[in-house]
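Just the one chain here, the form predicted on its own, laid out as structure tokens.
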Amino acid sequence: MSALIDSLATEARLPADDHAEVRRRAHKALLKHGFPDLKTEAWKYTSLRVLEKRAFSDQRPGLSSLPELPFAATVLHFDNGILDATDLNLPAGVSLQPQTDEKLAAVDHGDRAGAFGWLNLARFEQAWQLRIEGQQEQPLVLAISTAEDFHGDVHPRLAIELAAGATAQIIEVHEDRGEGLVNIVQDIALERGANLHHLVSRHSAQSAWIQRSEAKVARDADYRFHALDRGGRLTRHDLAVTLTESGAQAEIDGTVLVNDRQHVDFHTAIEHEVGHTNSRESFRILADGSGVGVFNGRIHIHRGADDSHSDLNTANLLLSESARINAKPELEIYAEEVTASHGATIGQLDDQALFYLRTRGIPADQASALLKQGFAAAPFENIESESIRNWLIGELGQLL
């Protein structure tokens, strides 16, 4: 991986600012461990050869377009990964400020950060801290988009904090038209009784999108995550949720669509650190053409976390002979009084269901599309907001 070190992580590319010590430690860790390869267990299905072959440019790209949304929202636009915060009109109870050096040092994840986490901490252009209080009625949209001439690498970093009792919806919309690297790190903290619906809608062209999100959920707080990934040249999302106190809950639902020359990898982990906590996860991949989908879901119930309850299920469709899906659910349990289950299926469209639709006069291609859309839309049926649910299902309808 020396090629990636040379193109992304030379000491000369570290920004000169007040965070020099934090950057130096992260850079040292990256040089020590290097980037993962196919011998690295967590990356054995995801190659970084696409990145190795690229020469990343420091030239500033043109303006990227802001995605259109069919619902009212407060939008923070990260144009080519950079947020212009000068004229933001944030609602009451929402504040945004730069992270301090102490904050950055406090969320240093050590070996858990991995190569791209260390790269982000060494090279971030901006590090924001978003604080949310009260009941936010309108969604907050983080729109990250790239222009056609984007050939660089950007490393957005964001800490999201929900105060005790706060309720919010955060929707990330990722739209790519370039051929670079977007490397995102998020630290999410829900204080007692907070409720966060976190949604990611991603459509990548040729850029690589690497994202690590870590959420810590306190007593009686509720974290819900939905993802719709519409495929890209190389996409990897690591999502780790830690239930730190009694009454904490987490739900993860996702749908991935991949086609020719596309690769999407989701690695999730839910940590039940204490008892009386609940989690549920459902993930679906539809792979067509020569696309590759990867899902690794891990549930870890720690020693002493009695009366924890968890369910993990992944169901996947292979739509061509050349497509590949690698699915691996994991349960790691060290407590006695728990309920936990997991399941994984990989199959094809049901011939009997297709035949039934054909006998009702529905053409073959339309019948296939209806079955695929019904399968792909299932993880979004529990979204409470009708406008957001219809938006996601409409996006699926256009694709399928």
Second form
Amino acid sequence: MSALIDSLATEARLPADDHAEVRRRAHKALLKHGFPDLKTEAWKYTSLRVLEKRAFSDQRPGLSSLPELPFAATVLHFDNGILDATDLNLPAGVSLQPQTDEKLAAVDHGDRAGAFGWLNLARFEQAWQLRIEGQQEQPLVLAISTAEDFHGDVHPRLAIELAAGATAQIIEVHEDRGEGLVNIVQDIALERGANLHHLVSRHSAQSAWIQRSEAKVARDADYRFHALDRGGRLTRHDLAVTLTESGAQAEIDGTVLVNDRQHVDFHTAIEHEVGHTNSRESFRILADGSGVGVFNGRIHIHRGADDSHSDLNTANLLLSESARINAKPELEIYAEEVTASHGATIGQLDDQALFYLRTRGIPADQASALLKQGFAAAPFENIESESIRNWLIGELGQLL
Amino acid sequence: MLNIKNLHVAVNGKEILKGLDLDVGPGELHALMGPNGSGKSTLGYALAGRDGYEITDGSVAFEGQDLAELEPEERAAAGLFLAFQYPVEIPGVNNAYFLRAALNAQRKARGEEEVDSMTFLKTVRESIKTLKMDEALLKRAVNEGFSGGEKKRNEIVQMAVLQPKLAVLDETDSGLDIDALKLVAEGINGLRDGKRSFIVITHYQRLLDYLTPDRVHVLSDGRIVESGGQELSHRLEAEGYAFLEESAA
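Could you output the structure for the form predicted in complex with its partner chain, given that the previous block was the form predicted on its own?
Complete assembly follows, chain above in first position.
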């Protein structure tokens, strides 16, 4: 794995700024642990070989295009991963500032499985802190896009804080046209009674897209996550949600579409640290062509987290003989008076349903597209905002 | 309208229909009765073109066209409709969207213009009202979470919207209470216009009391063994299928 260290993380590539000590510490941790390989449990289905073969260029790419959105929103555009923070027009109650060195110094990305987190901390261009107060009516869009001549590596770092009682929708729109590495770290905190709806719509071309989102959810706060991943050459998203106080809850819904030689790996973990916490998760993968989809959903109900409830479900469609899906729910329970359920299915399009649609006059191709679309859209049916729901379902329709 | 001659159909290599003859003229309603396993549903599936239902001998002509040469969707566009005995649930596909997609796919295949959503909704709402169904069903996924009776009535709604030339109704009456049965019968009678034809597959006399079939046929072991008027269905109701064995003996 030293090839990756050589291409991404030589000491000479550490930016020189006020965070030198933080970066050196991260760099040391990265060298110590190394990048994960197929022997690393959390990475056993996702190889980094595509990345190893790449040379990353420091040349500045052209402007990337901002995706069009069919709803009104405040947009923060991370052009090729970099946010131009001048002239931002943020709504009242929303503020953006650089993270303090003190905050960064306290970060711990763990061992080898957290290598990309350490890489991000060693190499980030910007580390932003977004703080949200009050009831935000309009969604906040974080658009990260790359241009066709993007061959570099970029390491956006963002902390999102919702003040007590705040409500917000954060929609990430990731559009990649390049062939580099986008390595995102997000650190999300919901204070008491806060309510965050966090959506990710992602489509990656040849770039490796690696994202780590960690959310901490305090008393009576509510974290909702929706992901629509429309495939990429190498995409890995780790989502770790910790319910730290009673009354906290998390709901995770996602759909992943892979085709051709795409590879998307979603690892989610929900930590019920204390009792009276609830979670629900539903995840779907549709794999066509030689696509590979990975879903690993972990629920961990800690000792003493009594009276907690969780439900985890993953349903998957294998649409071609050379596609592959690895779907694994993991449940660890150390508490009492807990209800926890999980299920995983992998199947194919239902012949009976196809025939039914065809007897109504719908041609075979259209019938299978309709079935796929119906299957893929299910995790989005519970989105309250009609315009956002229709937008995501529309994005699906374009692909199926 | 429909001319079936010496039809032999095998399912998974096993012959189920063994020389069935049936002619259904325009505007006629034929009832097809018979014991379990006699091949009634097989006929429905074979007409609709289900995979694995192989025509090994004989012929089926629909308005002079050889059905065996058509894909299921082409048969639908030509005017054939099968109401399923067990309507299939299609999760995630909204009922209204599905129906409009079906109607427009058929119209497109026939070279007709697609219907706009206003005209479409008007037609669907009328059918839904006739069948006393809840309009909210339109927004729900096709048949998902529908009760048995709702699924059957939904088949009739589809038939009313798609306006086929020939409808094959496979045990649409089974599992219906008497009120739902009347509504289904009303739905069917409302579509009888002297041109549209029906094959009604049923176990019971009940539905036929409301439909007044032109012909009643009894299917046994893959063949039609008895045909007659409505009195035949009364006789079956009273005596069961035992007399078939007597007449065969």
